[in-house]
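Take a look at this single chain, the form predicted on its own, given in structure tokens.
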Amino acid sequence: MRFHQTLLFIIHKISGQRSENAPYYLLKGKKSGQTIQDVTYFQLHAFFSILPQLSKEDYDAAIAELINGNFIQLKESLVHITEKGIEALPQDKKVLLNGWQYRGKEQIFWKRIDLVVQTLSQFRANEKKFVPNQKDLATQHFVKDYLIQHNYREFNLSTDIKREIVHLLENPLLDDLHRTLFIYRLSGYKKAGLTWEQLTRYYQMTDLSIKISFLECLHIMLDNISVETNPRLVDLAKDIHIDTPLTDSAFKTNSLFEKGYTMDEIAKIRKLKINTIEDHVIEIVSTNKNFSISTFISKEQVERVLHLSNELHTKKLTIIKDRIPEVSFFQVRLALTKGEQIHE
């Protein structure tokens, strides 16, 4: 999926309900209550934190291009997709990203596998001294330990890793672009992987579009690594999956809820504003289907909020709050989050 198509896909989901900057915060992986809840509200888990290094300048330029091309419009500070924009959406193309699950950690996996391939290639050529393609010390230490644990002196290790990579690349969800990007980025003996600049020139694609395609490849590979089929690669994917998707602060709040503390008590214990704890509750509900919200809102109130939201085709808090004044903004947010989380 190209970068502009990604933006259109997200904007289509939030059309008329969020500002033009909402997709930027989503792609960057901003850990605010609003962005976290929007992930669940609009079912945008795939795109969360896929471009943490995205600059505002590049983002604004892309938005300007979409506006100038009449793919989107800004009305009263809200972004809307046009009919032309809807027509430009990828047809029947499955979203291949899994940003919520990896949040940038797929790059750690890539660094590991790139350095392992480079190192084994050097060793097979009897060249022990070389400049590692990956400069990150944590990656270098990890790979050193990995090679020792897997007995890198055995010829089978290179063969096994090659076979397992080929197996992953044969996944039908991947296309030729995905496969060639992965291969071209790898470094080996007397061969450096291609840079992003070289790849953008070769494919005549934007830097961001190339990077999104590469991310799709990594996410699909990671989604399909298993001990049964990839015993050599599975260790390279260690700690890459996000087991606890909560932010550190929300995790601490959740631990106190599990101990039976109320929201007011937690705010006092943690010396945080009640609004912050409310944001944590939204985040917890977004990630935990079993978290009970009965102490915050009744089942009847949840149903009223969801019914009204569906009837008016909106998730704008002020509109719903005006129609149901007896519920708080927090309760509206909670009901919408729970409702979308249930229907995932």
Given for the second form:
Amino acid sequence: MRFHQTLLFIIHKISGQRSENAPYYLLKGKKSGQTIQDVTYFQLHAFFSILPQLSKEDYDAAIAELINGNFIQLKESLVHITEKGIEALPQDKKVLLNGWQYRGKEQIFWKRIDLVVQTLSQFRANEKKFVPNQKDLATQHFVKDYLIQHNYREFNLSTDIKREIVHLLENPLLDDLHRTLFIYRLSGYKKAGLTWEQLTRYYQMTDLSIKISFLECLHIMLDNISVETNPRLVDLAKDIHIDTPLTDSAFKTNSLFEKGYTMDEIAKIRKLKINTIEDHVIEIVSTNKNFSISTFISKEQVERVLHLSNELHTKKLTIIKDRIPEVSFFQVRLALTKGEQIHE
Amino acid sequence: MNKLNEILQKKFGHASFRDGQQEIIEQMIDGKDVIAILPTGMGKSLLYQLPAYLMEGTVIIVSPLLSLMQDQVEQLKIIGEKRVIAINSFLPFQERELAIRHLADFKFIFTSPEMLQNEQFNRALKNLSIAYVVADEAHCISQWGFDFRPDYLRISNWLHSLNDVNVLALTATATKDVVEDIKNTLRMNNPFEYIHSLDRAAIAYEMVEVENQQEKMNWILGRVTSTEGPGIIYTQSRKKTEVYAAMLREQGISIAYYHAKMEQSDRILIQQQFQQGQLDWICATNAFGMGIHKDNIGQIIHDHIPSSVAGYMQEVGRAARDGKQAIASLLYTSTDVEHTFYVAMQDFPEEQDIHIAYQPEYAEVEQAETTTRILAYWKERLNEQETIQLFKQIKQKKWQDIQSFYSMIQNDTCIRRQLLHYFDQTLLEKPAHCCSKCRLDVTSVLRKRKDEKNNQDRLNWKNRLNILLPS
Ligand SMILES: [Zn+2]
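For comparison with the form predicted on its own, kindly provide the form predicted in complex with the partner chain.
Full complex below, order starting with the chain above.
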């Protein structure tokens, strides 16, 4: 998906309910309660934290282009998708990203595979003296251990890795753009990879669109990597999949819940505001379906909130709370978060 | 065969020493302080690498250029040396801790002047048996040098705290004043001085005056499309690197731009593409060139008057490492002096900035990073008026430097002779192809470009993968 399409896709989901900046925080992976709860409310897991380096200038420019092209509108500080925008949405394109799961860690996988291929390529050419593309010591140490474990001196490793890469790339979810980007970013003996600038020029695409495609490729590869089909590459994906995709702070709060502390007690122990703990609860509920919310809100209240939200076609907290004054904002958020999981 | 030559061949794969190398290394092994001035590309790294294998203890290399440090470590690893590390602010905290605890395991420790302030690191260093300390890029010690790094001055106290350790000072550019500064700051004791001629006989110099910017573009277009590279075009702005590269690419030239704002991964790839010959030309700001390993660069083009002779020498010095004839061309207009001064002064603290720096609430004011660093240093030593005076002097010196560069290319004297004169050296022998003032016949220096248009192949991922990992 191109960058503008991605943006349009996200705006389509939050249309009329959030400001035009909400997608920016989502793409950057802002770890605030609001952004994290929106991920679940609007089912935007795919796009969370996919462009941590996105600049506000580039983002604002893209928004301005969408407005000028009459794909979106801003009304009362909310962003709306137009009919033209809906028509321009990517057709039958599957969402290939999995930002919520990888959180930028796919880059670690990339660095490892880049250095492994470069090293093996040099060794195949009998030129063991070379300058590694990847400079950070963690990657270098990891790859060194990996190569020793996999008996890199044997010819098998290089052919196995080649076969496994081809296997992953031939996944029908990917197209030739993905495959080409992945392979041409790699380097080897006397063949340095291509820069983003060279690739954008070749494909006549923007830098962000190229980078999103590359990311899609990494995510699909990681989604499909397994011991059975990729016995060599699976080790390069070690510690890339996040088991509990919680922020560190929410993780600590969660541990205290597990030990049986109440929300007030946790706020006191952690010297945090109760609002922050509420944000953590939303985050925990977003990621863990089995987390019980019965101590915070009754089953009936959840149902009332969800019913109203459906009836009024809104996820705006103020509108819902106005109609059911006895529930708190936190409870509305909680109900909406839980509601999305029921629909999944 | 003596021990030196044996190591030279076995460890470094060279058949013989270059000028001066053996002399310097022998002095170091004898326990003398050495100051060596030799042009870039003349094998200065061998000078600190080789003696390590004949001496007990660790070698500490202090270098102010973090970007070069990584490359120096890699070069040692390439010859199979594993006991090497760079301890600087880039090293993640935990790895740094671990390295400091095991300092004695390393034969070569690269570090920055800033790091020498770190107490924990310093304590560990004191327990080490040190073979010698290397002060790399030593001209940065001198405030008169074109690349003054105030933090580097702190090396003086640090050396004093070590007991009687030998020092090797290395630089590719130093006038007499700078050499004196280096000797004093490094507390050198009657050092052995080796001064290699900074002349590069294989580089011809060509100075071309044009009317305006458009003529520069046309000249570059004509030159690059008709003659052979590989080459580097140096310009002053990031925007211009991109404009030139696009213009030349349209003519079928294999070229890329390079500047500091690019992502690191892309900078690495461009550098490698150029080294491996996938690119013929690079159009760059002065951010390009350090740590580049390419012997066959045939042309260096400047589209401006450089802000210092030393910087210029460093940039043209990247040509002709293989000893084959190369040419350095410089295009200028009569208004370039002002422009270069303007560029050089962009980050330079004005009286106003200095005044602000001396205010108590200074910490909250944002200034350019280099400005902050330099001002912080002088603030500890001088009062406000003295600092203002000092910077006036430095500013004036910069203006003079640029002016003298301009008059050097304007007068009738041989360029080569004048460049050397700047470093208080004399020209012993003029090469056949000298400079545009010595009736240089440019056509006999340049090779005609073989007319092969650079058609970009269709990308084919399967083919490419088979090339990377052949069956
Ligand atoms: Zn001459």
